Structure formats: C-alpha cells, structure tokens
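The chain below stands alone and is given in structure tokens; this is the form predicted alone.
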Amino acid sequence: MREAELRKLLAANLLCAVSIVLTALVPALFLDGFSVLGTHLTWLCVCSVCVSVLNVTLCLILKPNPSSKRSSLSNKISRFLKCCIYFFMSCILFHAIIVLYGAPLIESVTETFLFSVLLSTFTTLQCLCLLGPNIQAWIRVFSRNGAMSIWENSLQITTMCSILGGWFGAFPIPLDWDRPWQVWPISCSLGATFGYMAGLIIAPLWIHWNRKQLTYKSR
C-alpha cells in the first residue's frame, strides 16, 4: 500500500468533513436567520449541493479509480446521464424506504425527500464518483472482501456509517422531550451527517491501522 495514496485519501476525507462544518457556518453570513435547526430544509439543500460539488471535483482531480480506456464524448455524456438517473432513482428508493420505516407518507413529503437526497449524497454519489453507473461493481465493493483499493474501503465505511447514523438518529423522535431537534427529519439528517463525518475520519485511520493485513486483488 502506497503511503502517498493513503495521504490523498486522508486529505480528501478531511476536506469533505470541513466542508460540512462550513455549510453550517458560512451561509449564516449571507442569509438572515439561517441556522441548521431553524432553517433546516435550507441547510439540507446547501449541505447536499456543497458535498456533491466537492466530491465530484475531488474525483476529477484525484482520479481514485482511473480507467485505462479512453472514452469518446458521446460515451462520457451517456455515462453522465446514467449517473444522474441513478442518483435520482436512489433518492426515490431512499424516500420509499424511509416512509416504510415510519416517516409521514403525505405530510412532510418535502422534508422526507430532502433527507433522501442528503442520504443519496453521502452514499450513492460516492459510488457513482468512484465506480460509475456499474451495479456489478457496487455489489462487488459491498460484498465481503470485495474492495480493491483503499478508496473502496473508505467507500464501504462512510456509506455504512451514514446509513447507521441516519437510523440511530430516528430513536429520539418518539420521545416526549419536546426538543426542537426532534422535529422530522432533523435528528435523522444530523445523525446521517455525523455518521458520514465519523466515517470520513475513521476510514483512513482504520486503513492505516490494518494496512499490513489489507491485500487487494488485481482488477
């Protein structure tokens, strides 16, 4: 395992984590009354957009999964359109799953969908950036010992941490504490966000700690 690659991963993950912190601080300088809790839907949009732009930019700059094949412009456009469709389908799928887990079906539909977009940004978008619209590659990465690089190991960890964070975030909602952060979907989106940030920090540390045991199959 090359230490330079691990340093790239650490720098990229820390940059993503810092960007999330900035989405809670910088908009308040330009938007009156902005806060993560008070204007939660606005923050969800800002966070999703910023994380998406940063992830795509880092993917283009670092090229964690370079392809030896040169694709034509038409192939690149087709790949981009497929990624957009996959991302939208992911938002719909997350929305349906969240409703099945007890979220309001008709009431708060906007809140539920924006939370689905946030979850898709933390999970599906990373898969699209790293693996492209290749479902077989996604299945391989999330199968046992399927990762072929430290970037794919990081993808596994951040994805699972994001989903678990959103799930654990739902626990306080039914409690009668009457706290403002118990309003749907604040605790879930904050849980997913903290889970994603925890995954960004844990991933490079875990990989560094287990670097001697990690062996990757050739593609």
Given for the second form:
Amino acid sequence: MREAELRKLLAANLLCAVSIVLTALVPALFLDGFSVLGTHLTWLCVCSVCVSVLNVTLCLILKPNPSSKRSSLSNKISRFLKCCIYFFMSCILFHAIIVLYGAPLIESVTETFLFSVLLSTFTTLQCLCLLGPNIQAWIRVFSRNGAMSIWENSLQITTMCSILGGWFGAFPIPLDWDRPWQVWPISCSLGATFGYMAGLIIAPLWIHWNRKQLTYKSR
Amino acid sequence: MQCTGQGLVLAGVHHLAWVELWGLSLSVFPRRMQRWPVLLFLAWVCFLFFSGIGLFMSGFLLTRIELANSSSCSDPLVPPPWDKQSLPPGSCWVPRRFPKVVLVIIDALRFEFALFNPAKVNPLPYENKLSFLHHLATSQPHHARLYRFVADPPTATMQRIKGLTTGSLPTFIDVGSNFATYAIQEDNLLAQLVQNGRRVVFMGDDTWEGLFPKKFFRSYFFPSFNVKDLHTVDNGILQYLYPTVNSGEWDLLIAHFLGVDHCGHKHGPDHPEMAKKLTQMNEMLRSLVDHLGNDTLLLVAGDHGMTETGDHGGDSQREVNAALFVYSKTPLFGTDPPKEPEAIPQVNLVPTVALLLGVPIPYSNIGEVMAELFSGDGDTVSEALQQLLVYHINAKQVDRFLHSYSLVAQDLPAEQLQHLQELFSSAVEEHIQLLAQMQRAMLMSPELESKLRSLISRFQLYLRQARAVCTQSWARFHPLRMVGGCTLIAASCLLCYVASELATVSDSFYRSCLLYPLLWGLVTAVLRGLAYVFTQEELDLLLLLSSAAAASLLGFFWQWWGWHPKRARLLGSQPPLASIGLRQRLRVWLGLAFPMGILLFRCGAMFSDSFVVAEAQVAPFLLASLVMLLIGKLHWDGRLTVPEGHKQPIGFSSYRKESWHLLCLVTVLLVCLRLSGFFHQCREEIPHCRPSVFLPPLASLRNTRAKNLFYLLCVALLAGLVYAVRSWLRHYGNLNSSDPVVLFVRWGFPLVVLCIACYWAVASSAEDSLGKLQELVQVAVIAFPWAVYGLASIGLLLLLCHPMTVFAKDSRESAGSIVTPYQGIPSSKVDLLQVIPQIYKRMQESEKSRLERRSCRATVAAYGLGSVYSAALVVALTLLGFLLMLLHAERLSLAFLLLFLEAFVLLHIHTRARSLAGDTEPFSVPWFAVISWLLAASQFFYSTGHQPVFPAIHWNAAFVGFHLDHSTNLLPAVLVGANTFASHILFAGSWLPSAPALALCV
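Previous: the form predicted alone; requested now: the form predicted together with the partner chain:
Up next: the whole complex, starting with the chain shown before.
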C-alpha cells in the first residue's frame, strides 16, 4: 500500500517537474520571440496556469485525501469559491510580504504581483488541493509531526523549498554582473521555481529513505 | 568616476566598528560578578578590539601629512650663475619653453591601448585603435614620443588627479589642515599657474570641481557618477574642445575624457564598444592636432590602467601601466626614440610641465623632471648644461620638501633621510664647482661632457632614491599587519563567545580567565619594551600594544583549554546532562545554526564589493528573514497554537492570544523596516539612485507651506516621544519617587524638546525675512544647541549619580510608615502601590534571616522593580536620542522615531518569543536577539542618511552650536562622529540589559 502510494507520488511530482520544464520550451513554438528571460511576465503567467491546472487535475484523479462523506453540489461550489478567495488572499499577502522585504513599492507592480501569484501557485494552491480551505489543517501540517500522509510530507517539503528558493533568488540581485536574469523579479521567480522542482524531486526520495521513521497516526 | 577604493576603506572601517560592537555586546557577564572584575574585563575586551583595529588600519589605511607650504617665484632654488640672469617676463626659475599646454586625460588609458603594432593581423578590440599616435611618432620622431606612464597605487581617479597635479603620492587619507572639505589643500600645478596669472580651462569629469574650487578661468563640468553612461562626458567635451582651442584664451587646457573608463566598467576592455570608444578618441586627437598652434605642447595621458575585467584601484601591472604621449609641432627631442618606450613614474609630469610653462614646481612634488624635453636644439654641452640646471632646481625643491616633511612627521626613516641628504649636498657642491670651473674656462669639451653626464646621473640617482623612500612609506600596504589585525579581531570575537558561554556555567572561573591573561599581556609588553630599549630601535607603540593583546589572548585560550576537560568531567558527573544524545545535541547546534548562518551571510557579504554597496538593503532583508525564521520555527514547534485538548473547532482560533500579539509585532517590525528605507542616502556607484527627500535641512525647502508642515510634524514627533516615554515609565510604576532624576524627566524633557524646537525654527527660517532680528538669530542659533547640550549633560550626570526612578526605602528607617503614593498616579495604580509593598514586606521578612547573615548593611526596598533597570536606560537613551537628533537634519527625527519604535518592537518580540518558547531563565539572551539587534543597528546607520563613503558624511553636524570656526579638530570630530554613528550609539547603549527587565514587565 505504502509503496504503491509512494510510486504514485513520485509519478505525480515528476509530471509536475516536467511540465515546468515544458512551459519554458513549448510556448516558444507558438509565440514569437518567447524566452523565459526576455518575456518573463508571459512565462510567469504560463507557468502559473500550467502548474495550477496540472495540480488540480492530479488532485482530482489521484484523490490523495479521500473524503468519506459525499457532499452536495452547493457545498462543492461554496468550497470552490472559498478556495478562490483563499488563493487571491494569499497572492495579496505574498505581495505585501515581498514589498516589505524590500521590493519596489510603486514601480513594477505587475512583476511583483505575478511573482506572488507564482509563489502562491507553488505553495497555497498545493495546500488548497490537498487540504481544502481548512486553515486548521494547514496549521497542523506545518508543524513538527503534523503530517498524516506522505502527500502531506511532500507538501511540507515542496512548500519550504519553493519559499527558500525564492529567498535565495534575491541574493544575486545586488551583484554587478549585469546579467539579464538579475533584473527583478527574474532571479527570485527562477529561484522559487528551481526550489519547487528540487522539492518535488527531494520529497519522494526523502520519504523513501525515512520510511522507517515515518509513522502516520490518524487523528 | 569610480571611488570604489575609498568606499571599500570606509566600509572596512565600518565593518570593524561593527565587529567591535558585536564583541562588546556579547560580553554578557556573569550574574554574581563584582564590579571591578567586570569593568576590567570590559576594558580588556575593548583594548583587544582596538588594538586589532589599529593594527589592521596601520597596514591598510595609508596616511600622509599634507604640508601647507607652497612654492613661490622668488624662492632661492636657482644655482649661482643663472640666478642673476634675467628671465623673460612671465617665467619663474627657468625660461619657459612653451606658453601653452593641452593636457588630454583619457581615463583608464592603459599602455596597451596606445600601442600600435602594424604586424598584428587580428587585433583585439582594444589593440591598434590609436593609429594616429603611431603615425605621429613614426613620421615625426623628434616631435612625438610615447611613454609607459606608471601610476602609483591606489589607482582610483581622485587619487590619481591629486598625484598628477601635486606631484606627490596621495594616500587614502591625507591628513590636511582644513576640516570638512575635500578640495586639494596642498600646493599644486593649478594653484601655481593661477598664482602666476595663467589661465586654466577645464572640461570633463566633475571630480575636478570639488578638488579645485574656483581655480579655473573657465570650466565645463559633466557628471561622472553614472558609470553606465559612456557618452555624456565625452560628447560634452567634444562640443567645447575645438572652439575653446581656437579662441586661444587659455594657457593650460585640460580635457578629461571618461568614456574609456566607463566602457571598461560596463563592458570590460575586450568588447566591441571599447573599439568604438578608442576609435572616437583617435579621431578626436587627429582633429585636435590640426587645431594646435606651433607654440603648444600636447600631452595625452591615462590616469591609470584597467584589469581584464575593466576595474581599477589596486596595484597590478595592468592597472598601474598607463600611456603618456607627448607631441609638439616644434621639435622636442634631440635624439631618436628608444626601441621600447621608456617607463616613467606619473609624478614626473608635474615638475616637467611646471618648468616647461615657467612656473615654480609645487612644493610637495617628489617627481623627477623629464630632462629630454629640456634639450633644446643647441650642441650637446649646452644641452647637458640646461638639463643639469633643471635637475638642480628639481633636486633642491625635493630636498626642501623632505626637510619640511621630516620636521612634522616621523614616518620617513631617519638614516635614509641622512643618506639622501649626503647624496644631495655632494651633487650640488660638485655642480657649483663645475660651473665655477667652466666660467674660468678650464675644461676641455670631451672631459666636460663626461663630467656633466656623470653629474646628471648623480642627480637622477638622488631624485629616484628620494622617491623610493617616500613610496616605501606612503604607497605600500602591509599585508602582514592586515592579517595580524584580522586575526586579533577574530580571536577577540571568539573570546567573547567563549566568555559568554562560560558566564552561564561558572562563577569562579573568570578570575583565572581574567588575571592570568592580563599578566601574560603585561609581561609581554614589558619584555617587548625592554627589547626596544636594548636594541635602540624606535618605539612602535602600536606593535607593542598589539603583541600584548595577542599574548593576553593566548593566555586566555590556554587557561580555557586547560580548564575545559575539568568542566567536561564536572558535567559528566551529572546524569541528565550526560545522557544528551547525539540527535539532541545536533538539534541544539541546528538551533544555533540559523541565526549564525544569517550572521555568516552578513560577514560574507563584506567580501563582495557589490554587497558592500548594497548593504543598506542587505541589512533589513536579513533582519526580516531572521524574524520570519523565528516565527516559522516557533510555529513548527507548535508553540503558537493552543496545546491539544483545549482545541476549538473553528478557523484561526487555535492560535493562542499571545501568538496574535507576536504576529502583530512582527508586522509592525516589517513595516518599520520598509519605511526606514525611505531615508537612504545614495552612493555614487548606484547610478539611478535618488537620495531621500528627507535628508536636506528644512532651510533648503522653498515651499513655505511644506516647510511649516514638516516643522510641525517634527516637533509633534518630539513631543510624542516625550509623552510616550513618560507614560511608559509611569505605566510600569516608575516616576513615583522625588529624586532629581524624576524631576528631570518631568520638567527637563519638555524643556529639551522646547529648546530643540526653537533651534529648528531659528535654523530653518529664511535668512533675509528676519531683517533687524538678524543678530538675535545669530545668538539664538548658538544658544539653543548649547542649552540642549547643557540640559542633556545634567540629565546624564544625575542619572549616573542616582539611576533609580522608583521609590526606594531604606530598612534602617522606621519600617512603619508606608509612604503615600505620588499625586499624579491614576487611582488604579494606587491600589497597586499599596499592595506591592505589603507583598514585598512579607517576602523580605521571610528572607530576612538569610539576608542579614550575608551582609550587615541595610537592605533596600524598592518598588516597581520590574522596570528598575530599563527605566534608567530608557531615560538615558531618550536624552542621547535628543542629542543625536539635534545633530541631524530636522526631518531625520522621523527616522529616529522609527528607530525607537523598531527597537521597542524587537525587544517585545524577543520577550514574547521567549515566553512562548517556554524559556524562563531571565538573564539568558538567545543568539537571534543578539544578531537581530546588530542588524538593526547597521540598518539604521543607513536609515539615518549615512553611507560609508566620504561624500556622505554630514559635515554640518560639526557646526551645530558653533560658528564656522573651530580652534581644534577634536570637538568637530566628536560631533561628526556622534552624527555618523548615531544608530550604533543608540543600539549599543540600549543593549539587552533592558530586555530581561522588559521581559518581567509584559
């Protein structure tokens, strides 16, 4: 059972990672002059949309968090709306935090906002898919011994890696190398993306190595 | 123009100061230490840091003393037969050869750029571009010549301009006579020309404007700050160059092109842009030569070279080797050019140009004349005689300078000076004899010629050796001293860490850890001193002190090492500590690794000049990260949520109430961090940066309405600060005694604010609007700051004598009467004040027996103990804050308010985080608090409008409360220093002793 689930997780994560690589390559076939660095904003949109679509589909197909009770349609719709609101709020919150960390306040608002959308896609959207709009569960998952399945463990790792990647992405900005990727927010969004991809790959491996220690108690 | 070197130096100093602060703040001393050992320990740590910094700076910061003397036309430097001959009008010392000189400075013109090798098939972008110079040199070998122009380090533009005009070796810090200006004070070529009525016209780099204010007959300055901009300066010069040359209204024309240097910084030398730029320069020279008259000398010079990456500042071959090209339409040289271009030091240009133009050589020049330019077109003997004359004058001038310099400074070694003196006097004597013999016509031509040649070479030898002696002591880093200084500082940091760890463990150890190292240090100092006495060497106090410091450090670590196993055994005997598993120990290390990692980032950033430039952004970024990390860790450990069992089902309510407080505080902190970014000053390395609008004083505002509004805002802030401090003190039960300090807080604080407000009003009022009141204003501008200084020092003295602001009662008095509460306290506090003494009395009685056994002195009962430490500190800090605000521009008081708010919030976060984490030890200070405090200190260094570069120093602070004259340099240095390090003073002064006190209050 555990092994099968782990294989499923690995497959899903690899699919996500591959899709991100594809977002950098495929649009160049359709759009003139597309490149990750040159038309960064377009790429940010494409990447966010692709990752969110893929995550939602995977979530619907794999059903990592099977809810026992069947819910009515209106219930589902209200859940969906709640999810949308949460996602939007997280975008705003990320934007605010990024600005507080020193991003320009008035100039390049679009760039900052799209970066925060990307970060939300990598973090909040995963939480929403897996846990639903249930803050209580979120708080539980992001604490020591809070994960109750390998999916939640993977969620912990990818979220932390993306945020850490975005944080490290800020470091090359002051350097005087004059590279095109040092422009705000390219290095940060690339950092977050690489962090996310690293998280996707690390998570199954880490779970595999620690499978003896990981005992999930159900609450 | 790039001044990276200068910036780096100051950054280095700043960094050292910062490390020192760290060390001081780390020395958390043991709880039950007595007063003297603690003070001694602190003094010792200070001594260690200062000796480390001193050692480093003596190796890194090259210093030299500037002489105020200047040469004049009537100086008796000309040897006998010539001094009687009459000079043509307008010439000094020797007849001038050229009435006009054009000096074209192409910034960063490396020697290789000017070379031309027709055999090269595939030249690099920077090779074979100045073809016109090659054309001139080959077609007219007696008119033109290329030299390798060797610059002295530091190869930064400002230092090079100084070198090219004073003929001396500028160091990073030239100790001058005047304070608060960076104009060149020393005698220089431009000053000599102006003094002798010549017209100097300048176009190009605006660095010259600051260096030579009001020296130019006409000038066209262009901004040099933006290194990314390749064309503004060059195109600007080209627009004015030819009309100016044609007009003829100049004697020295300087054109300083920056494009090549900026191209190097932006693209590096190996780039097509460089080819374009050099081709443009080539065309410029071609048409310039067309415009020149026959009586004009053209000099094309690079001030320094560049590395393969296009940088400069150091002393590598590529940076040091620049090009010099000399051309005139009349023949210059008697001989054919050598195969390889000759290498000449950069300073040689100064005496050469001075004598060619017929003005005195600048007083501090140590360069040697380029004698071949003085050959003329006569026979070899008259040529040699002419060259001897200029060498003689040059040597006399250098000797005069060395003599005056050795009178004011001792950094030139005495025996070498003695040797130089002998060399000089023998050469001069022989020259005079030779001239006398010649007058009597006793010598044959061949003999005479060989004698003249040997004499010339002796003068050359003297001049070169003199230069070498100066270079040795002025233009050389001492890597050994720098490494030694760094090691000392690093070891002292380690010592502070070890001491802070020991302090929590042991009470008795400090004695041996303090006494023995001090003894070691003393013994070493004495031995070293004796060694100096016996070897008759000159006493180097710095080396003596730093060796003592090193010895005492060694002593400390020796003691600690010997004691370490004992302690381990001691700990081993206790079962709970011994059973710490590897995993747990790893966890402790990881907990330490987070804040330490941030600290390492901070230190590592100092090694990259880009990060040094961006430090103003780096410090708040790291501080925000540290605090977020803390919150994340608390959350991960489940400290923020209500423990299980008490869980309520819905939404956010699983967070504790305290956690919400904590999150609010963190938000306030982040907002403070972001807002403080609006007060930044700019560095010239960041081209598109705009300095904060809050930095200029209110007096510079044109809009009266805005001025009044800002003024009211600032005064309201001051009043608000006083109100906040007073209500904070009251809230925690202070200000209820009738001590002078309390009186001062009640009445002195508003008075200080009133004085500051009046001063600001007077200082920012428009000068002409007051008319007759002018004299009164003059007095008020001085009187109000003095009133603030006086009141603040009274307050600090009072605080030092009697720091308690709470009600204290001596037990020797009759214990019966409990004093009625102070009048101004709200009624809810009245109850509190009656309850607390009773509780305390009970506690006191229960412990009485123990207390009396310990000491026979009277015990003191004090109420409001929770804030007894912090109250004194808060009062002192507020006073200091007022003083420092007075020294800054009015609107920076906003930044100070942010500073106080941020410090307050940081302490509260620290306290709450500790209480949430279940840490109950009141006197332990976690590392994250130490490091966040540090980061906040360096953040507010920038947010009070400072940058670690010379142009950003607020010189105005030296004149708060003084007219424009100072008798000594000490007072203005103190004022400017206080202004510059305001944030460090406030943060270090309010160091965490207040934290545990705050912890008890909340």
